[in-house]
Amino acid sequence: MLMMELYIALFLLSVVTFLSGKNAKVYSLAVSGAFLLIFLFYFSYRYWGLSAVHGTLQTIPISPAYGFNFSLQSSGLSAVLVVIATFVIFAAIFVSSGNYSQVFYGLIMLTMSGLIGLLLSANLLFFYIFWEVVLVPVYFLIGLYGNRRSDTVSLKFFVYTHIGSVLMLLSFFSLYTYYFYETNGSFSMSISSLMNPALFETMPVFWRGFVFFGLFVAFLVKLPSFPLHSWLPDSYETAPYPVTIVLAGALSIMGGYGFFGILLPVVKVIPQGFLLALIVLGIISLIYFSLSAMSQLSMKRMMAYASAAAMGFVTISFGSGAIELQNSFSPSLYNLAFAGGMYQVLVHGLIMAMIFSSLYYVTKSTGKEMIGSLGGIFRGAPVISSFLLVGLLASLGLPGMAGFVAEFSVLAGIYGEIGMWILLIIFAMLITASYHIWMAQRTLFGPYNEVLGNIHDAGASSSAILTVMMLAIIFLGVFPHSVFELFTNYASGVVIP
């Protein structure tokens, strides 16, 4: 029951940050640091190496009779993103400036549990209660502490992530009431007796595709994907620092999860026209976004931007994997583009943080936030310039980093099945690299701007945090072979053929 202890444990702990007063700050850094070792040690003692898929089913029974259980249940693919989850937190609590209240960092810690949570539960009433706990935290953390039109930004996110999540909710039921009625006579809400081939193929097909309709709209929504995006570039232009590296490096996890945590073992059965629109809609995200963020005057927004096309990756390799997979193209192929979308929801949450507390580094020294504003930083602070450009960089898949492993994984799994439309996902690639290059010329190089005056470079601590993002980036930029395996393993054991 370890593992059930040690959620429980963290949940508590979260709960008391909102009366930790003015240590709060470093109440949650020892919490989520010390549950960052805990789980780094715990899953890389279980996982390191090892094929296996899941790991014990721990559950406390809460209405058994109804199938409503708490139970938690780690993978090969949960516990690399639990890790990388409760790190961006952590991030994100340490470049914060410590002016916060209890409640700000109270805030952030129930985010953290809600996500853990939601990554390790076997229920999907508890993973849907979970998603719902993520949800409102971040709700008050745009809407108390955001700069101009928090409100309304906040409000925005609320209505777009909440009407996915009813959605995925009454995917839930229809799944939990056919099941009682048409097939087993009992109810489950366990995550390994619905999310089940056999059930899918009994059940009409108006509903398997009403069930996969709120499923998809969940998770794109949280990605986010084109169209269902807009309240992406607000929020995380509005929010503070912090919070948007939870958006960004975090809470984008959510969506990818949705799909090879959720959907995976169930691929076999989704319909193709789905997989196809998930195919288009992933190219069109890619080339949109990258279009989109080539306009913007705001680094911050620039790179909202940049992190939902890098998000496209994702339901590609997903489509474009199952629709191999349901032709009996080669498991080697079909595995190898599951994997590349899983190494990329991991690869860009830790990306993303790295660049955004490279941006709010760059606008505490220089005051700006505007590209125009500024210019040839690198002459006065060229620490915090070095760690955004290898940010970029690694955004931008420059072989060497992470994502470069990602992209090329997705891209060598995926050609078979979409052909020489791989070009109009070069052309954004093309795109993506032209924009962040232009932006690290145009800020960090070229002639100072001296209405800047004299600005102060990273302190110890700042560059401490950023050096830790920068070795993982390169590490498995890399050494990718120990976590990707992990994750070709996960996937060739939750398929079947």
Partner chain sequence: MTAVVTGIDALQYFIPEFILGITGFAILAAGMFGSSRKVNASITFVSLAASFVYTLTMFNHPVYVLSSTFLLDNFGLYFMLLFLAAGMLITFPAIINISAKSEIFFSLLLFTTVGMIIAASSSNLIVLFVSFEAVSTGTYVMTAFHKTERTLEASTKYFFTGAVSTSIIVLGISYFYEATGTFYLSPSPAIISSGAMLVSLILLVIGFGFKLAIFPMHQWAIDTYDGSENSVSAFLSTGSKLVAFMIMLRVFVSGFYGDANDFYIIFTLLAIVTMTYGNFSALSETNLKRLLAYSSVAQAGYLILVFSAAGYAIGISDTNLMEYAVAAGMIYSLVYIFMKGGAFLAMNLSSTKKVDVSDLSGLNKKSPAAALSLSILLLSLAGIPFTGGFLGKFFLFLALIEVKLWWLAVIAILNSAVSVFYYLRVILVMYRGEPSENIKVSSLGVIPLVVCAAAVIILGVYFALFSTVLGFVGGLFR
Contents of the next structure:
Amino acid sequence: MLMMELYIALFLLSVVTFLSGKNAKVYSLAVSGAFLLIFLFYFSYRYWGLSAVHGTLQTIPISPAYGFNFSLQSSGLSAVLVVIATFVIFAAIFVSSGNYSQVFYGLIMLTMSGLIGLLLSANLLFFYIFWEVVLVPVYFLIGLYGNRRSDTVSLKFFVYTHIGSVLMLLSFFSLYTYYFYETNGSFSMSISSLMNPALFETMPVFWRGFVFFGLFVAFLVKLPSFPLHSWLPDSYETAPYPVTIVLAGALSIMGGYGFFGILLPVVKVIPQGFLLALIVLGIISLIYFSLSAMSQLSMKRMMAYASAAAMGFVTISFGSGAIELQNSFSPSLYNLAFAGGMYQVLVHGLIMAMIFSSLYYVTKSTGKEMIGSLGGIFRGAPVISSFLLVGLLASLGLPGMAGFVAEFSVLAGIYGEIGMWILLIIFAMLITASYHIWMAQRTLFGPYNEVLGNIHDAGASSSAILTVMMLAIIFLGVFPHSVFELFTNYASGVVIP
Amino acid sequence: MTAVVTGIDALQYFIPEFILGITGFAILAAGMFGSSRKVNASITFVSLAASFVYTLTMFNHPVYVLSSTFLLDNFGLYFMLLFLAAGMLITFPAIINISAKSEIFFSLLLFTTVGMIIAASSSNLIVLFVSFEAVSTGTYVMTAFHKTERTLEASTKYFFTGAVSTSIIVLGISYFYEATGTFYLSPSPAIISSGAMLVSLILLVIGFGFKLAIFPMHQWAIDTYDGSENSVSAFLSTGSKLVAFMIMLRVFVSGFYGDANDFYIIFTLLAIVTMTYGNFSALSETNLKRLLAYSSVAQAGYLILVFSAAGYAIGISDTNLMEYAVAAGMIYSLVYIFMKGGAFLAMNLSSTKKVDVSDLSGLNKKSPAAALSLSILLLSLAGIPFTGGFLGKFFLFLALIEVKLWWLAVIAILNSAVSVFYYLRVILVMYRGEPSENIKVSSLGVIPLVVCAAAVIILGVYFALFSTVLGFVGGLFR
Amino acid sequence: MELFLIQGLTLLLFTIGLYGVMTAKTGIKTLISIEILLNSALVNLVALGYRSSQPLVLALFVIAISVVESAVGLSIMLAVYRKFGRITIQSLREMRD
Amino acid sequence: MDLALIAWFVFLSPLIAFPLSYFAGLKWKNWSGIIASSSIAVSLILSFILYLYYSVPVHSSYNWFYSFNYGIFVDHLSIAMVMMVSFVSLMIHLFAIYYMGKDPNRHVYFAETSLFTAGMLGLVLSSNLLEFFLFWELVGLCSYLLIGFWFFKPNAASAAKKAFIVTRVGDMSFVIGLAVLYSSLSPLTANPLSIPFLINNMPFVLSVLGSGKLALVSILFLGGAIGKSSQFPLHVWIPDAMEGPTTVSALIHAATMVTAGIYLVARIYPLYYYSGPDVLYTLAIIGSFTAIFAGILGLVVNDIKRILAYSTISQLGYMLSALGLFSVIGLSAVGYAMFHLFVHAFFKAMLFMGAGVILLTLMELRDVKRMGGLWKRMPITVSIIFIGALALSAIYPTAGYFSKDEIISAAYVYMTSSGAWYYALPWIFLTVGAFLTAAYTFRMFFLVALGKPRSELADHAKDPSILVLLPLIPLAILSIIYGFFRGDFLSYLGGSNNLYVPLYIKYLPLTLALLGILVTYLIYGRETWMHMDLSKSRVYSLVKNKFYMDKLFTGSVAERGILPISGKFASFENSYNTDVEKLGRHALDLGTAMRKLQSGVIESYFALIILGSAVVFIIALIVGVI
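Same protein, different form: I have the form predicted on its own, so give me the form predicted in complex with the partner chain.
Full complex below, order starting with the chain above.
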């Protein structure tokens, strides 16, 4: 009921950050923290019974005759993703050192409100608008505050993602047009009316392919997936750490939400060719990214590839879950696969936020980012190193932490369809485990690298935020019931077999 | 149902022209008594505003005047508002550029606007041609205003290509008359000889294409926009380009209604070539004015997409899809005025004549308002949501997809994605690095920028505009 | 039949004008060939006068406009001569990439 | 008496001790050891109560997520295992208080060991295979942390890394097994991976999966067991795991963690005997081959802890092969294996702790060849080690004889049960293994105990106070007398001891063991080994390099296999990224080329207008016409 007012308040408050002068960090911290709590209580109250698939729809009509109106509706999935996105951005602001200007914090707050708008929007027009609105501030964040060749990298980031999103816009248009033909004369841009399988039945095969091609390209670029990923390593490495946390933690949610939020209702009509391509791309990106992460020299770049590899699970789970649904396997399989994919999106954001914040503190205290120049810092900075170790273990999917729940449910869900191809995924998981542990051994353990001089450990505030993240990851790993049920109910509610 | 008005009370429909004409002569007279630039500018602005307000009252009752050579319908009035707005936009910034004999410049500006308004209020080829010539002649002289090397070279190039295209237009019109036997542009002329029709179509496309700066006929535009004064190139790239666009809308969509398939093919080819040429050559351009010139060529490419969509729609005889396309074109031109006009006026921020991209570096420190509004304008040119440019491109590509020209839409949208590259490159330069020494920030330079940025933002959110503009399109088929 | 002959004349005049425009070194030569172009269009218009008087109205306008064109053209050439000392428009090459 | 609550607290009490001992230890270091040991004492008492009041299997589980539950499942097997684990780890913790005496971060050590014990107890009591896997990995994590406890030692850190990655390979095959099982069972049952469900209605599971897929599932679970209990292909990590503190080696790499693999197979044993004879044969062959293979490797190693490590691997081989003999000894195969597991836990923990005492007094000098003459200097410790050595080489009165020789005789019956030649292999390997076990055990013992001290440190060695050796005494007593309780141990686990074997076969292993002792006494007892020069013999160098297995894994698979591929992928990745940027530059150059068209000469403008529009209209006509 008050979702619309909440969102407008958030948007205005984030615009105000630009004028908040010296104490911009404190201001944005307060706003994002407050909204984190508000969303947490609002959604836990809203979805307590774990049954509701969609929240109430609130609309501000802009040009209703043509179906363009700003409407918000939360669903089981988007509720959780909103909370995680807010938390990750809160952590990014918390981690950032004080000397950034208010423009920096304003841009981060704009990204947050754009992302939350995207997750909650129930109108494809505003889904596209928020998709772009999130990109522009990130482009400026990387361009203005990045190190080394930040202008070329930020441009590459923006143009790459922009090409993906404009193709998505064309798909929305064709949906809009075919809705016009289907209901001979009425217009609508709302997700519920455009994204239902009935509309796709009458659409000629070519146009169905055209629609799904545009949507898949946009989501795969943002995920990122194998062929469309070349913006990732440079922008993660060039961006300052808080922006990398936002990129890795919050923006990867967009790709995941694209698949599970937008495409899930029409999963029955997606041509099988696309789905097979999705699975193959997922497996390739899993193996390809883990292997190229293995021989990276800088910790940050290695973790960028690790984040990309982890998102391979999302495409695999969506692709094979959809094929299982179309070949009418039992719902217990594809529901688990979809829920596993959603859980991976949720958990990946959290884990990457923790890893990059602990990497930030390691770099801040040792001044070094390359694996070669670090060694045995466990002795000098035991607190950060143990948090980094926990992050690495969570990212390689150690049971007891959230990563395992997601990866296992994906594996269990998709085996019915994938069969022995699962060995490739297992091979990639092994590679992931080995380079994570190798990096931990190379940087944290082993003999102390005297060149570093004496390094100081992290302060109380840093271990506070890292402890909160660690507890969240362990809680989601040991007691995933509440969130996981939400996802399975959402999946079974939305997917029309 | 369009009333035919004859006799003395027809004059009331020409009040906007009278207001402008009289003030034009008044300024010339005042000039003799040595009135200052500011006074002339404010007189011009007041008269433009007055006729703007009067035109607003003339909406919603279309009428034939002067034995139906003039037709005052919503479509024409909408474009009249656009031209008056373009004129108003450049009056005050012109004070920065025009130093000596400003009364001649402002009177010229007024007379050219009169020509534009007449072009907007008629659907007879003769009147269209004559007013088109009035606009061109006025702009030839405005380009050569300060008689410096740069402006002279610009105006020579502009004049010669302009004169050649005028003769091509006349030949085209004569063949049109031979084919249809009338000068009136109505959707159902009895085609006497289709051969002549095709020849006239080709000639008219070249003739009018020159002023819109489409690919083969665009070269003068690059040099002229680069050479002439900032406000003149602003006026050229917005006012005179949109006159040509409006006349082409009248001529092709209602005049050549019969063989729509031909002009669909021609305009699609021209559009693809123009967009690609404009976008790619702007990628590595360092001279900011030339970059904006190339971008205006690319924008012209987007504009003529309207003709492909409308032509294809007429081909499959679906009139309301054709109306969507024309409405999309009209919205695009409205937004285009503020985007492109504002961008060219931003060149006043740098004191050098040949404005380089690095001249604007560090603008954020000198004047954050200018930097922010120029970034908004550039974002709008790139078509980023929450800006007017996005609104224009949104409806344009929507029209293309509704007509099922998916491949053309893909080419166009990829072009606009590539264009993002050079717009954002400029924005980054403004916000990084140390302020360059030849930035000069004056209130006259910044205020129009802020006004344009505000207009672009308002348009960006105002989606309901489409339905009102769609109502105006009906006029095209009176 | 005779219409075809006259249109042949127009096209001939038109091509001469175009040739003149493309090869003229000096500005004045270009101006003259532009006049030829306009006149060729004029001939065609007058030829169509047999149907009704409307094309003749346009012919009158075209005559007026060609006068205006040459006036503006000559004044620009005058200014170019005074500024550059010569009117060979090829040499005006300062605007290029 | 709510048995379920007691069962929960068996593994919750060390879990609570984990944070307690860490934070308490921050201020008062000694307290952490006491908290840890007392929490394990509590779980020992609770498991004893469970043993007393147990009547019917207890199973209480709660919904973990989707269709997976977590909870506890208590039956005879798990009670026995819980008692053994808590007893042995209690003894090791008490010893560790002395062993880790002066170490600055011993509170971290005690926190990690109590977390380990909690994980092990949880694993034993878990009611769902997924929960089993969670504890399985938690235990793996603790072994990783504890091996790398002295993280500043470079080879400790790399040993930890190696242990984690190799066990991870095994765990991955476990995960695939879980996925296969879930995906085929989930459409038909509410809770597909629950252990009581799997054990009790195996025929239904067999009908659903079909024997082929059931065999696949059991082989995959076997892969997990091989990884964790370091059987043949994945045994490379345990010798390096000796880099950790000796109490860690005692607790994890002798008594508890390595037995988890065997416990897994025992726990879901119906899965195995329903999946047909070939799966059971693989169990037997892998177990017996590991027994002999590790035995041979143990002969040539000089580090005292690595000898014990190889002996652990070979004894685990015996347990796994025992499980493979179902067709002959039926359900009591579980009893045979578990009995050997218990006995081995007792004497191996004792041996490691004894070695720990020696290492402490000899300042971590581990090379057996530089010890010697310690029997006179450290009489009590060496005599305890002597008892352990006797039990390990299965000499008559000790429990080792009862547990190991019965398995060998069962293997003999297995050989005679079918005509095929390869059925004989297990028995041959196991008997030769018995000889080898005695050989390497007493080689280690004679080198340590007899002769003159070969290093100055060995010379000054003397016994620590009796208090330190107290925890070893009960284990020594048990490894002697426990053999006689074999009968009711088997009946407790639902097996029977009626195996008829001809007499000369029954005592063959014992004679071979005594022969082994004699031979090693001749060589190592009286320093004849000093002038034996084996360096030239190819066989010796082959065994010395551990049959190049390590080189195979770290060398060819890792260095020459995966790293170059990842190097190629990384370089392809970099070139792919730079290609995208090159694409951008090409677009820029294309743009500059296009701008060349703008020559500034007006004549070329006219030419382009005419030419350009001509070309466009010709194309339009062509397209228009067709």
